[in-house]
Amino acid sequence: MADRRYVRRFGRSERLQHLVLLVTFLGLAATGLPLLFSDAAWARPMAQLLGGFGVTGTLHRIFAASLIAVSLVHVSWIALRVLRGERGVLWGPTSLVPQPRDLVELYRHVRWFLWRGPKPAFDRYTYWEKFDYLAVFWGMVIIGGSGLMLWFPEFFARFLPGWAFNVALLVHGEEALLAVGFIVTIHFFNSHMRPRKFPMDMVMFTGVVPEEEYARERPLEYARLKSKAALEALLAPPPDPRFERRARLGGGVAIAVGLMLFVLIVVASLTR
């Protein structure tokens, strides 16, 4: 539609970000289950394809060193947002950190999945999308911190006891199935497999979204912005077509591996 108004929603920062997060963690995935499940079928063979086992753990690192510092990135990025005086960082409704009102939309929502009630107003974020973004420190400190230890075992050797690499081992496999279960299951079901939303969300990769799209989704943040004439302000061009089709391939792709590694997991989980 020509006269169709978008409003940004994330800058090129937060989508770049994103990107590298997805790229990362779909690697991290692809390369450690081979290792995780080096005696199923598909093990080998999908280990070859990538080079061999040895060429697998090599690009495993890789890409764990990759996502830490995309972390250490963004939570520096936050940091000095704080730093700036910006205000709704930590907390408000333009916050992701949980707050009260989360649970109450929570319950809501859940009141509306039995129709017993209406649906709830959503403000910028939803209170699954807070969940979903905390999910990542989670996983960064616990998927990320065993890791590390399985990596550098002579360094933490020097003050951890023996049985603790055996405990790491154990709990980076397994809060590794977790999170890539987590993510396709609920993550993409939540962000592209929706009604309204299915096949894919562009907002991520154009980081507009239609005003229509907006004021439905998100009418406590549309009517916040009216009201304070903040919203011309927000106002963008739509995405040029040619990258929105290569974005949409990219995340067909990515969101096609996502379920590939989900299959697998399932298949090897059952077959031991």
Second form
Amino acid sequence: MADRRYVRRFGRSERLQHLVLLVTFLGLAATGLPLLFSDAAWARPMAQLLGGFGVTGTLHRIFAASLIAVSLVHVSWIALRVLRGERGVLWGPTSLVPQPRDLVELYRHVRWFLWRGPKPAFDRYTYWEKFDYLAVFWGMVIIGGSGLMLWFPEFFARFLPGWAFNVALLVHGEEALLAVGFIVTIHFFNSHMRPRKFPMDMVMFTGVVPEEEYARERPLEYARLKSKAALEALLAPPPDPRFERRARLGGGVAIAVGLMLFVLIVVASLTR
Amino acid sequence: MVRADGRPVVVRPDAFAASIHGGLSCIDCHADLATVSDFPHPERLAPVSCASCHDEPAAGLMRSVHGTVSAAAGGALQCAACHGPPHQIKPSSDFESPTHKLQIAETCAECHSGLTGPGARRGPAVAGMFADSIHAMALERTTVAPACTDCHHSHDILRKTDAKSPVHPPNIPAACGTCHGEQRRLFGDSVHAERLAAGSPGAPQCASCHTAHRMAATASDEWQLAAVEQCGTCHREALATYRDSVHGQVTALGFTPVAKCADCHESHQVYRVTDARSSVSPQNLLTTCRTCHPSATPNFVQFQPHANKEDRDRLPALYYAALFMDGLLLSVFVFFAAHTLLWFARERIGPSDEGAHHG
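Structure of the form predicted together with its partner chain, please, following the form predicted alone?
What follows is the entire complex, opening with the chain shown before.
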């Protein structure tokens, strides 16, 4: 195992962005859910636990500002890469932008689910990973936008009609419910907890993936890297075991918190 | 020496002399004693009628709920039940008297504390509630604060269902207004007072929100949050839509520094929205919102704090936004639930054919 080769899939910046996203997302969910489900039995104790009215609200805004900041950094980072002439960012096999190919892969993947065909060969990003990624953009615009409206209503009311705030309040909660529900069930399953990945996929934390796993899961990307002789440059040493242990612990805590929030949502919905 | 029931066998001259009746002679009350010439007089004398001097209080007692208490509940009350042993009665101005203002609550509590014992009389158990009220706390500082008799009277106490009772709901504002004159004035021509005067059942008066005996400080969080629920007992839809707003969600979590019913609608001066005097009338709305949102604009106050997302006519934008969000959530979750379950089943039970395509 010592000479097992690893391929670098995510850089330091991407991993750090994911980490900030993860922490702020769960923080926003934990501080926002008591308000959204204020009639649930757990809402009052949880709001008290998080520091009460003033503190919970302040934490929510700190997480929100951090998430908005990391989103702006991310968009600037993409823009910079495009401006620098990096190819394959906005289109092509290495891009996260949905393309006709993704529909074909979805179709083939479902056929594979139903034992009606071979598993499709995926490239650098699969269709469900693109959905996860773009959902964050959609969520940032909808939840972030409505959140800012609710944070600074007096400013936004200078040019927005009153009903816009009714819509903002509704949409902020509903979209948050969608985001939390999606992340802690679908994203957790697809990326971490499905049988082949259980309990979690470490690549977003360590940045590297074993070469044979890469070749098996993303054969098109692997073949292209090999043919372009780009693979050598991406080979990396195995992750530091101590770092990996810490990352596993942190990731595990995040998954546990996420699932706990999901249970609270289910309890609140069933007892409403 | 005392009898089996605790009454003294003899009248103690010193105690009697110190009582308010100390100046009277025995036969002033015990009229039958005047005709006795052979002493010692018989063991039992005829019952004394306090009414021979105190005709008005006695008549009041006869008419009162205490005068008509059923035998099952202990029978009608006699003067001594409240005023103490007949030969030791003190004036109500005496601190020692059971009818002194500071002693009244305790005296009433003998029957109104919910305690039961052999032969105990029982009335509604309200003494404990009163003991914790701001009225009882104020009584420790000033005798201006009310004791039981200030609201219920002393001899002619009537049930609250009796239209002549000062605590009959339509009469309550007048009773409370004896001390709380300004609140009574403000409440006076509110829509609530209007309904109350019209005899509308359930129309609110002071005690509806403030309670009758418990009477918490209005500055307490507990009372303010309870008041919101109280408004909701009549204004059900308003409470439901309030709970959908940030204001209502924050108060549902037990925190009070956001708008509660009375912060926008006023507490005593509640008028219809169409009434220009209403704090939420179109003329006054901006001023009212600015209490908490100082730079609110006319646009800002078009926000509907009691929005119902199912009311298409009133807020079409919200209705369609809710419809869209429902559709979005449903389609995303249904699609991915199916996708995920199929994937799970395939990976779990199926032999992997991964790698087959690049072999």
